[in-house]
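Just one chain follows, in the form predicted alone, and it is written as C-alpha cells.
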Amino acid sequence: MIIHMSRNAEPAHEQAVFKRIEAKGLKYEVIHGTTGTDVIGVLGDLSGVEESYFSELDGVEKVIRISKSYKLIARQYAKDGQVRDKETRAIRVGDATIGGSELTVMAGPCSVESREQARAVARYARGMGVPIMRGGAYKPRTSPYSFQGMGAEGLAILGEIREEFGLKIVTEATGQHRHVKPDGTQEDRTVLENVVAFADIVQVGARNMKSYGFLQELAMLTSEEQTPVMLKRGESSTLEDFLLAAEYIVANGNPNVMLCLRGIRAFEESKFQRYTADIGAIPVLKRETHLPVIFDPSHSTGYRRNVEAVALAAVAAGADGLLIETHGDPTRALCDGEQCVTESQLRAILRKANALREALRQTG
C-alpha cells in the first residue's frame, strides 16, 4: 500500500499515519518527494486493512493499494506522488556493473579442487575479461559420499586468486553449521560467517532458496557492508517463490540482490539436459522486478554442449548476465564436469554472446 500525503501535510500528520502503521504490526518506508510532498510504503500483511484507515487521517491525499506481495523489489513504486516503473537496480563489484548496459560474465569451476587447478581456470578466464570467478568452498551436494567442498581451505585458495588475478569472488553459502575439516575438527565459525566476511557476492544455492531463517540471517550479515547476494532460483519453486525470497533478503536489510535462473525440474531429465532451461522467466522477472537477472547456462542444461546455445537464448531474452562453469580438464572435475565448458568453448560463449548484446542495444 501507498500513501501519498498531500503538499501542506505537517510532520504531525505524518506521525499520526506511521502510528497507525505500527498499530496494525506494519512497517514502513517514507520516500522523499523533489516536489514538496512525502509518499509513504505500507509494507507487510495488508489483507485486512481497508485504504479508508489511512486515507481519513489529516494531510492524507489518497491511498494506493499495490496487490503485488513483493513490495520493495517490484518495478512498480511510488516517487514524487506518483506510481512509477523503478530503474535496474545497478549493483557495482570491482570494475563489473551488474545489471548496467554491458553483459556481466561470472565464470570458473564448480567448486575448488586444488591451487593449481583454481589458478588454471583463473589465468584464462580473466585473459578474456571475465571479471568475476565463480568457484564453490562448500559444496551442498546430493549424496553424503559425493565430494564436500575444501571449506576454508578453499576459501583461502579463492582468496589468492582475487590477489593475484584481480578477480571479485562468487562463492556459495550453504549453512549455518561448522564445517568438518578432513581431520574431524570443526571450523571456528559457520559456513555462512565464512563466506560472507570472505566474498564478493554471497551466493544462495537453489536448495537454500526457502530456507527463510537462512535468507534472514544472510541478509542480517551482509546488510552493514551491502554485500551483494545472488539468489538462486530452486528447481520446483514459482516465480512468486523465488521473488518472495528475494524480499526476505531486501526487507532485512540488504537490497543488493540479483536473481539467478539455473533451470527448473520438468519432465525432462535424461541424457538430452539436466533440468529445463527457464528461458521465459528472464522478461518475467524484468517487467516484475528492478533487481539485476542473471542466468546459468551450465546447470540448466547440465551438459557442456548445450550451455552455448542456451547462454545466448538467455542474453537475447534480457539476461543482465550470466553465471557458467568452466574447468581446464573437464573430464577429471570433481564436481559437475559434464557441464563444465572447456577454455576455447567458453571463449566462444563469450565473443558471441557480446556480440548478440552489442547487436540488440543498437537495434533499440
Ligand code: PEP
Second form
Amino acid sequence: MIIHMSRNAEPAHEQAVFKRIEAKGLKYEVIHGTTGTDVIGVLGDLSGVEESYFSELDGVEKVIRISKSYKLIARQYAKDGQVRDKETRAIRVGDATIGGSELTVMAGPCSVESREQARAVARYARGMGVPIMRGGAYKPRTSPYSFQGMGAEGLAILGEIREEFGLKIVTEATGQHRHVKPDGTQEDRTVLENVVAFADIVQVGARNMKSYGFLQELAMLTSEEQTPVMLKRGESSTLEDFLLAAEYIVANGNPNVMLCLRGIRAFEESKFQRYTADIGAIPVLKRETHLPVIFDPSHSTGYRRNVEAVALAAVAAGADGLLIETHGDPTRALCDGEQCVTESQLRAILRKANALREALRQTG
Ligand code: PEP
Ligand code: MN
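Now that the form predicted alone has been shown, please provide the structure of the form predicted together with the named molecule.
What follows is the entire complex, opening with the chain shown before.
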C-alpha cells in the first residue's frame, strides 16, 4: 500500500500514519519528494487493512493499494520529484544516465584475462563512445576446471583502465566467499567486499539471482553509497521471481537497481542458440517497475552472429541499455569467446542501435 501525503501535511500527521502502520505490525519506508510531499510505502501483509484506515487521517492525500508482491520497485510507487508514474528511475554512472533518454551501452570482455587484453578492448570501446566497460574478475563457471577469473588482480587491472580511459566499470560479485587463487590459497577479503569496494556498478549474475542472503548483504554493504547494482535474471527464473529478487535489494537499502535480461532456459539449447532471448519480457518489466531494463544479447544468444539482430530487437522493444561482450580476438577468449563480438561488429551494433533509438524517439 502506498500513502501519498498532501503538500501541507505536518510532521505530526505523518507520525499519526506511522503509528497506525506499526499498530498493525507493519513496516514502512518514506520517500521525501523534492517538491515537499512525502510518499510512504507500507510493507507487510495488508490483507485485513482497508484504505480508509489511513485515508481518514489528516494530511493523507491518497492511498493506493498495490496487490503485487513487489512494492518498492512497482511502477505505482512513484517517488515524487525523481520517479513518477510512466518514468524510469534514472541511475547516473559517470557521464551516462541509465534509464534516461539515451541508450546506454556497456561493453567489454566476458572476463579480464590480462592487462593487454583488457586494455585493447578498453581502447576501442572508449573510441566508440562506450561509457561503461564490463569485465569479470570473478567468474562463476559451470566446470571447476574452467578459468575462474583473475580475482583481485583482475580488479586492479580494471582500476587502471578506469583511470587511463575514463571508463566506468561494471563487474560481477559472485558471492560472500573468499576467492580461491590458482595457487590454492584464498584472497583476504570476500568477493563481495572486494567488488563493492571497487565497482561503479556491481553485477549480480544469473546464478546468484536467487541467493537471498547474498542480495541482502550486497544491499546493506552498498546502502550508504547506493552504488548501482545490475541484477541479471536467473536462467530459469520467472519474471515474478526476478522482480522479487530486485525488491530484496531495494528493501534492504539500495534503490539503485537495474534489471538485466540475459536469456532464459527453454527447450532450444543448441548449436543455434545458447539460451532463448527473452525480448518479450522488456515491455513487461517496463510496465511493472520503474527500474531501468538492460538487455544482454550476448548470453541470450550465445553466438556472435546472432548478437546484432537481437540487440536491435531489444532496443526496439524499449530496453534502456545493452550489455555486450566483445573481445579483441574472440577465438582466443578464455570465457564465452563464441558470443564475443569483434571490434568491427561492436561498432556496427552501436551505430545501428543508436540510430534505431533515435528514430523511435522522433516518432514518439
Ligand atoms: C556474464 O555476464 O559474464 C555472466 C556470467 O552472465 P550470466 O550471469 O548472465 O550468465
Ligand atoms: Mn560471459
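We call the rigid core the largest set of C-alpha positions that still match within 1.5 Å between the two forms. Positions refer to the first chain, counted from 1. These numbers were taken from a predicted model, which means no experiment stands behind them.
Peer 1: At a 2 Å cut-off on C-alpha positions, does A353 qualify as shifted between these two forms after fitting the rigid core?
Peer 2: Comparing the forms between these two forms, which are aligned on their rigid core, A353 does not shift its C-alpha by 2 Å or more.
Peer 1: Do you see a C-alpha shift of 2 Å or more at V17 between these two forms, with the core held fixed?
Peer 2: It does, since the V17 C-alpha is displaced 2 Å or more between these two forms after the core fit.
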